[in-house]
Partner chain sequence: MTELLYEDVLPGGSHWSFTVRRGTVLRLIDRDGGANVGMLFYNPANLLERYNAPDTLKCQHTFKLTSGNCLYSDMGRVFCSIIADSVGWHDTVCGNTTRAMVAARWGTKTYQACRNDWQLNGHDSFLVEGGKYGLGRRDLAANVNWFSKVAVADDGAMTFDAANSNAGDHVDLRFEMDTLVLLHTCPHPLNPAAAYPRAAVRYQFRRAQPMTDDDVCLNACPENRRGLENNRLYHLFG
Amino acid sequence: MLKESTLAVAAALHRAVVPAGDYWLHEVKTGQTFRIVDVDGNQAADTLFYNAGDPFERYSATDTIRAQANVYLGVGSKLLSTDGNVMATITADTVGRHDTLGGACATESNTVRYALEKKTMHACRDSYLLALAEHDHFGLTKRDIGHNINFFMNVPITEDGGLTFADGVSGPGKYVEMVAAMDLLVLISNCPQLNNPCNAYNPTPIELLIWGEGA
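Can you give just this one chain, in the form predicted on its own?
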């Protein structure tokens, strides 16, 4: 289901544009609304969620999929934590499908998925590690990089239960928006991947916006 937001961009408390290959790490408070914009279309925003008060509680793909009985996310989806708590609810979405299964790219997976010579290429896991190293006051390390959501990414399930990485279903200016149900620490790797048809082999910027509680 597609649903547009009623929030005005001019009223946002926070706006940031993140180039492909870079990361964004920011707190989103309880009740605040958080939007990810696919600026040029068919980008992949690989996103991790942590409880800002206790980062050892974080987004759980398995609990989220089981609770909503759907592997894809859309309007009304509740993102559940490893403790079974609701972390956020998607309240607006102009894309209609977001991946929970594909995971974030790593140099190792790039060699399996594409070719051995791709190992030296930058990957989302590198961006996560850089973010945690540059913000070590959160006390998170590589062992805390768990399940992620690939917003805007199209990963259909085949009839035999496999995964395929297909052309994206997003487009320029499309977005997904959610309301935080707890104080969140949100870490996004704006995917640098040049080999994935999901972004038409052309990684592009994303924009992040935050509105205050009750907006």
The other form holds:
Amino acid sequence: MLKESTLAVAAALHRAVVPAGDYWLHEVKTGQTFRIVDVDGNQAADTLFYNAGDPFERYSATDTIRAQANVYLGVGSKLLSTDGNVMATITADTVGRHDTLGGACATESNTVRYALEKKTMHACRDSYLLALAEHDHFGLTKRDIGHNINFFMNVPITEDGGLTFADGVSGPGKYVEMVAAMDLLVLISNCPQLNNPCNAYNPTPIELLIWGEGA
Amino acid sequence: MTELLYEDVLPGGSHWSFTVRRGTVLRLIDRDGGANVGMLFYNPANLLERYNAPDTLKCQHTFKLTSGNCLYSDMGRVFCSIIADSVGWHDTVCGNTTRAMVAARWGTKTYQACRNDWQLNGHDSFLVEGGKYGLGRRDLAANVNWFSKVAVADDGAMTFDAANSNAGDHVDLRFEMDTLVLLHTCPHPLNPAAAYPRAAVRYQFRRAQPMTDDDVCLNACPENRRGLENNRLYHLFG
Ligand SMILES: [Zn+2]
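Could I see the form predicted in complex with its partner chain next, after the form predicted on its own?
To see the whole picture, the full complex is given below, headed by that same chain.
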């Protein structure tokens, strides 16, 4: 189901453009609305959520898909934590489907997926690790890098149990928007993946916007 | 099949853990049918290296686990390979029951009132077993649910298959590196049974036969060949 937002970009409290290969680590407070924009289309925004007050409670893919009895995310999806609490609810979406199974790329998994020679190519987990190292006052490490959401990615499951990385259903300017149900720490790796045909081997920027509570 | 080194039965609704050496085969047997075994894997030499369900699925373009599949760590290595499987579909995306879920579906049965017939949940079971090795809630990850099938329709809706595994069904895991294994026999979180399912599982250890050129996991896809090469590199120095 597609649903457009009624929020005006000019009213946003915060706006940031993140180039491919960079990270974004930011707080989103309870009740605030958070939007991720796929600026040029078919980009993957690899996103982790932590409870800002207790960051050892974090987004849980398994709890989320089990609770909604569906493997895809879209309007109405509640993003659940490892403690079973709602972290955010998706309230607007012009894409229609987002992946919560495929996880983030890492240099090590790139060697398996593409070729052993890919082991030095930049990957999402590098961005996560750098983000946590540069913000070590949160006390988070590799231990805390869990199973993330890939906003804008289309990863269909077949009835006989296959998994495919299909062409994206996203496009330039499409977005997903959610309202925070607790104070969140949001960590995004804007994927630098150069080996995957689903972005035409061309990683592109994303934009992040935050509106105040009741916007 | 090589000599049986050890076997035991894990009753339904309980938990256990052990460290296996590479070159060991673990056979899990669904003793009475309808079993579920939740399982997580860690590298005992570096507990930060753990089972990664997303990498396992996307490296092999699969949503289910069965023979030919390797179970990957987050470091591009293979903890274990599924060298035989009479079931055909094992789940690795639905996670665990929690205390609240068990109470809501099957009622609260405390230890005080029910002794060993209390109703444990998978989440707490992993916390207890992991705690024995210094692991906590930060270290939990998407786990395998052996013997359980959850199919997905075109629109993404999920359906639990109560008839997936029968009495005597088994799966053989050949460990490709030393591995800390946490496991529980609590129900699958989507099991709709009227009473708390309490299915026992027999487990057996044997020494693995050396991997041959026609190995089912090595040849399942080029990704597994590279994953097992990463294991070879890891073991170069002991
Ligand atoms: Zn990536």
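Between two forms, the rigid core is the largest collection of C-alphas that superpose within 1.5 Å. Positions refer to the first chain, counted from 1. Fair warning: this is a prediction, and the values are worked out from it, not measured in the lab.
Taking the rigid core as fixed, one finds a CA shift for residue 158 of 2 Å or more between the two forms.
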